[in-house]
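In structure tokens, the next block holds one chain alone, the form predicted alone.
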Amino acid sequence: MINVQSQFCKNANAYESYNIIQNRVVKKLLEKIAESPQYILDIGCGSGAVYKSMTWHPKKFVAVDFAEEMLKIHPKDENTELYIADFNQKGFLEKFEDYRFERIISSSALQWGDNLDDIFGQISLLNTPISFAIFTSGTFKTLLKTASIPPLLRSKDTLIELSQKYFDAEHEVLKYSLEFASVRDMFQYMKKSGVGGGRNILSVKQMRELMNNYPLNYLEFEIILIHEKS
């Protein structure tokens, strides 16, 4: 099995130039936060899309990610704290039990949670309003169907059901498409952008078949926003 953490570290610098959809998503997510919170926790921060897209400057911005190379290129100033932490590990938030956050944000990361029920449970213990953007099984839908590959991610209905166990949140589904000159360019994007988890999800044979049979010139993306009002 490919180590997702090592793939994100390996592709950290390339990720910056490929995260077109993630940047759209984070801006949409931040539009929902009306109160300009001053104490923020960003889970799965990556190279800093949330921090760079904010229209206000918080007093404390705590960012966590499991990929050290991502944290190296995350913006840094006197108000940021960066930590290596893997949300797939039990107790990944223990070091923050004494913090008092005003908002917990996670954009384009939690879809890679192994046990999202447990992760949501751990986050809920911080008793802080949340704003999450999570890619769903509608992402790459036609591509995966054409290649006869099961969905990589959870459905939007599953994500809503899981979130309702722990959060009193609103839900909004976003859909985007991104055009490419060739199927080969699509593969390159999937590998470098992080949307595919940094994994080669297709074998060489599947790739060849897909290049001949894929009916679209674009990739589909589906994201669910899960947002609690303050």
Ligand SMILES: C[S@@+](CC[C@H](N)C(=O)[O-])C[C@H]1O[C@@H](n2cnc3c(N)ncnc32)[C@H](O)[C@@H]1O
Second form
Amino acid sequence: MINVQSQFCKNANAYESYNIIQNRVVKKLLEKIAESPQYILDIGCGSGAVYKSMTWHPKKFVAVDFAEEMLKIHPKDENTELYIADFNQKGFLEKFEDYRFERIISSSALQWGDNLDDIFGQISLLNTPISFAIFTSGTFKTLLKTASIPPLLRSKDTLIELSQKYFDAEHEVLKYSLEFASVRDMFQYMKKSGVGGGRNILSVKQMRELMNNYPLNYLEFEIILIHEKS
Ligand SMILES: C[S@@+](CC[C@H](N)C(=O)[O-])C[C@H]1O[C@@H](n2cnc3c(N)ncnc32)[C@H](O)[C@@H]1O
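Please supply the coordinates for the form predicted in complex with the named molecule, as a counterpart to the form predicted alone shown previously.
Expanding to the full complex; the earlier chain stays at the top.
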């Protein structure tokens, strides 16, 4: 069943908004996990939004990311283990074959998976309930349409179909709109937030045209939560 939830963040300035959406998404994702799992794997952990937002203290929190700078600023405690791993590389989970996790979490990262079919397949081999939040093609929808750029990300339907191949999960779609005081702030956000995956999707000329023609004073985000009950 798909459940759609919308929220509107008003007047975000570029600075405070860099992580605002990702942090809200983490909170929503963690709310789904009722049973306080003690052995957790976090894929694409970044600077630790999942770990920092947890309301319980797990016995072991294993976090992976391919960006060393992110792991450097991830919290480190007696219960954390941090590893560099690229989920686009085959066998990125091999070193965890002997681990027994109680939940695998991934928030705002797997949209950058090149072959999500393969990544989901590798994750499913760990036989552990999953909770994923993945950005969909509904993100920046009007903006991409205005600039005649095809969607960068997979649609929610594609993600649901893929997840059904490997997981027995429920799905919820979150929609957020982030309003900006100026178009300049909005584009600044896009550049710095990392939501664009570090890609320069527009040339300077395209960017200028878009700033003149974008019909909204907010950016759209769509995220799908894919959650398996334990
Ligand atoms: C938007 S951040 C989300 C971080 C954190 N999970 C959160 O919710 O705030 C996406 C993270 O995915 C990581 N990432 C992107 N592609 C990756 C890959 N191929 N392998 C591992 N990590 C990746 C990035 O380095 C970044 O830390």
